[in-house]
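Form predicted alone, single chain, as structure tokens, below.
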Amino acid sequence: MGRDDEPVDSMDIDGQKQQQLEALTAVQRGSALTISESTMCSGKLFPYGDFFKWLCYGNDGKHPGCDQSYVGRREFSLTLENDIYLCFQSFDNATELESSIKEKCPFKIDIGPVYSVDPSKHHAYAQSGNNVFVPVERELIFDIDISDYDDVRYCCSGADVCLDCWLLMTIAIKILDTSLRDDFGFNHILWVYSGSRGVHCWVCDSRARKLSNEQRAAIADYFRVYKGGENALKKVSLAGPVLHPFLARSYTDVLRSFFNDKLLLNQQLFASEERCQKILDLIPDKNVASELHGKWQGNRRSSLSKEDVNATRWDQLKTTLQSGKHKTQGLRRCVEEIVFSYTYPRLDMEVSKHMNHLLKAPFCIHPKTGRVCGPIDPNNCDDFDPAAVPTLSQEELESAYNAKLQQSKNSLNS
């Protein structure tokens, strides 16, 4: 897929293409959504102006030819206490959004698509029977949840996360961000920490926002490698004599090194009989699997350390599968398939395929963890630590707000 043929991307108006996302990141460093008993009540510190500037994409009434109804056709969903959902909310400007948040004190804000008409009036349009209420634009989004990797991470499970398993999210960011830019030509990509156990990706290019559901599904399927039902032992099959260039690049540039240098030891992938058997189940030739099992039984009687036993068994597996006598078509990709099974991004496909899917807004406070859903720089994602994301008290937020305010005043006076 090539780059936009449009002479001017709507994000380029007044040279604001990158500044909008940078402004959001800057606000996150110095302020966040105010919390009181885990709710977003006063809304004093939420970056309403920058938030709305982002979602307007230049359609703010200040530029010739802009669509002044654009942002008013965007759906917002507010989640209140006791799981009360207010869907199909719409706001014409940042002031209206701010007033609504302060009045309703939502636990969470979700963002939906831009519809053909004002979503707050969807009941009236639905009764007309003319099918005029349809989504017409929406960022291409991706949702990756670390709990979907529970079968291959042994340090945590469910909503729990640590640096050892967060590496899987780092891998996902690296793989997808590179492909979205190099393979699809997208430029305006915002990565956001979900506030708990995953990451969200917002592809904001004009061309991405106008993709149909079918086109979105095709892009999501391009990234889909991990397949199969819950009870399937083998969920990655890399067919063909050579890997697709995207998969080959992902393997050589990211997956192989992360698996060998970090996950192999961090997750102790060969440290028990059960974990070894899970890997042996991925080998289609049972004779080869039995041969390896015999070697590993011998390792158990040796004095290998935990570090050595993981590296030794992995080296034995690679040597066995890549030896001349076992280099058959069925085993050709087995080493790569094991690495992909344990490291490759696992997307929530339904989130990406449909324009009307809601996704949590950046800069919310996660209602369970109290953490800010802030941006992640893909160029420095190796340094991101979810445990270091502040769980902010009212006093800490007030202090951050005052510091940011003073910084702004100093900038104006300098």
Contents of the next structure:
Amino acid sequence: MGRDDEPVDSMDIDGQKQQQLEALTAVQRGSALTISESTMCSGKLFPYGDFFKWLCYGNDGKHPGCDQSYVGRREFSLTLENDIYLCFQSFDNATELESSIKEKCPFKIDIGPVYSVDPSKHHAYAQSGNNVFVPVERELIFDIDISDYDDVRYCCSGADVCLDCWLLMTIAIKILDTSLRDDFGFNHILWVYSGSRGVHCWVCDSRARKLSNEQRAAIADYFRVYKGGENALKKVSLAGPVLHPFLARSYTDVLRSFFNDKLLLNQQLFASEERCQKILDLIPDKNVASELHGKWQGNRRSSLSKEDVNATRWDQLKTTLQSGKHKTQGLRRCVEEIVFSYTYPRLDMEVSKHMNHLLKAPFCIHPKTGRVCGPIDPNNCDDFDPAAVPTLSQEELESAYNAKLQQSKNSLNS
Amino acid sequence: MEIVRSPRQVAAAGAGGLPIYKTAPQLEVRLEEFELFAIDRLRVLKGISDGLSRGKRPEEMEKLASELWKTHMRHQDPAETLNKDIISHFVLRLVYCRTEELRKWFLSMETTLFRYRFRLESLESQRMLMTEFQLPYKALPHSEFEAVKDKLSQVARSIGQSTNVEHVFFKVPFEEVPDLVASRRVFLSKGYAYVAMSQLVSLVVTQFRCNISKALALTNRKWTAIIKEQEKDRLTPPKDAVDISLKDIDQLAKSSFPLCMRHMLDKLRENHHLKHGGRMQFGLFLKGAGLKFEDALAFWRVEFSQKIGPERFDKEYAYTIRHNYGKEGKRTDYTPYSCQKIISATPGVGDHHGCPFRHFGEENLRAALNKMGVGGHALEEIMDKVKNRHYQVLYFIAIGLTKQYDIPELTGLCGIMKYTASLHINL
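Show the form predicted in complex with its partner chain, please, because up to now only the form predicted alone has appeared in this conversation.
Entire complex below, previous chain first.
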């Protein structure tokens, strides 16, 4: 239960925020042509003004009831060359942020929570030990990384991503966005491409910002289905005679069709002995598993094209499991469990659970890929292509950066 | 907490017969009840703690809690039970507010106890308790219920319950029921969780826990403020005997030293030796009482020389005294040990330090008290208290009580008497 220190109707502030988000997105699209001429360091690209306006949430001194200290209590962290981190930075306005960035030339800017006092002065409060320096507001955030799906994608691994496996991100966006709105009642949700291999979600409603760590953990647990761990063979367990409405809806509306129509073929899930075995390992009844295995061994020599193999085997599996012939415990939900294993969103729980967790700021440029960490419209996320994201060429990035560095060195020496 | 000597009143019952311990009662409390009640409650809490660490299932825990309560807390007269319930809780708050570890344990056990007692209350009683916790949740009107009935039923089945059992649901902001959300045991829609009556326990317990947690922190702050004042001259003689000199020691020992220090002086005189623990505890005490460095050196040399000779004393023991007075090493100005530290000492063979009430056997304690001139009724009462508790006794600072309440039996012991909860001696 959060504090309510906003005497102004928070809906007004959030309403403004919605407009600001839209403004930022417009800036983003409009700047596509100028990106090649700009770098984050020179500040032509980065939308400082609107960015700051977003994070103000209306506390910009322009109307009664606003909190003048609010923005200055937000933590930023700048990552400089040679892995130097500058944490607990704070700025009172967009100009300060801009000049700090131009001076320091960070590779990355992270956003932290709004603290009870100015974070740059936190040393003064650390001694008192009375919980004087604590986070008081922070967006509800989610981080989904494609490399967490390495065990279920065969097209890429690690930091690589292609349109085939990007589908997993699309699925995650659809499921989470729907649930955040329909189940939790949130409205101000920003989805951002992380710049290389994932997506971030920023839930900016006033109600979301005031959630405690415990409440954030509860939401993250609500979303959690995949319980990973190197030693568990089966990481999705859907107990109970029926699924919770949230899981049922996710399955019916998103997961099933994505699995059947796209991933099955894209990933060639049944195309090899090894891949088949991986799926068979998820079946709790070893007899059923070996029965299917036997069937597929036999079919290997048939003249069916590769495409058919996947669909055929999946159909066979479904039929066998759902026939009701086998009464083994746990078989009932097995088809769904397989689908969930291969498609359901895998969140980084730690990111969401703690108010003080830093997350990369939207609209930055990813230091390794040069891609802009821009917004993704959840209503059109099927069309998002990470490869088509505006980017600086490596050359442009380097030369602009070196020029800036030289400039700084010159000013230091003079 | 105010313990006021007024005619005994029956404690105001919580609406449903389950107290929620919002305010300390205005009741007369006899010292024995003070401890007895608290110890009985401690037995219940300890039993629950054991049950939890053995991994008992909720149904087993419910049974266990009920049995423990019946065994230790139930009285024939329900009004008496309620009194005991309330008094014991507030006394234990005093004991358990002292450190983070203690607070955590107490909070955890009290919350668990409350949870299972709540579950056993009647529906009506539960509803009244909800109101007491200011959980302003109204039951879902029929029309709304009809609209979401299917989803509610689906949730129930998904968690292995039979459907159509629950008809009373409450619409609650999801923030208020994090554990139900986390385990997907509720239907969520537009930021609201649809909580079944049976799940209400979660809500109420969360609120209970929150209240007690705040109360504990507050109690600790108050306690620290009061005791800090009184602990100041705990183990040092009153201010008018400041800067004691050598010749004063024996005299003062009889009149003003606490039992532990007096005992060590006796043993020192007897054996012309004290082991390290004793030298530290007693030596620092004397320093705190104002014994000057040169006097201290002389004091210890006089005694030890009679056993090992002055040269050996100077060689092997003088250093420690110099160190205590900040004349060696990192030159820290050491202060006398607090009662808490003395109680938590672990004296071994040949040691005479520690706290007599904790560390002495019955015979020795009796003898020591006798020697101090405590006899008769007072002595028996003290021995009784110590014996019956088997060290499972309460820690409270009696000097606070003696000063405040003028309890004659206790003032005969130099104003100090302590009881200790051995369960938590290391916390």
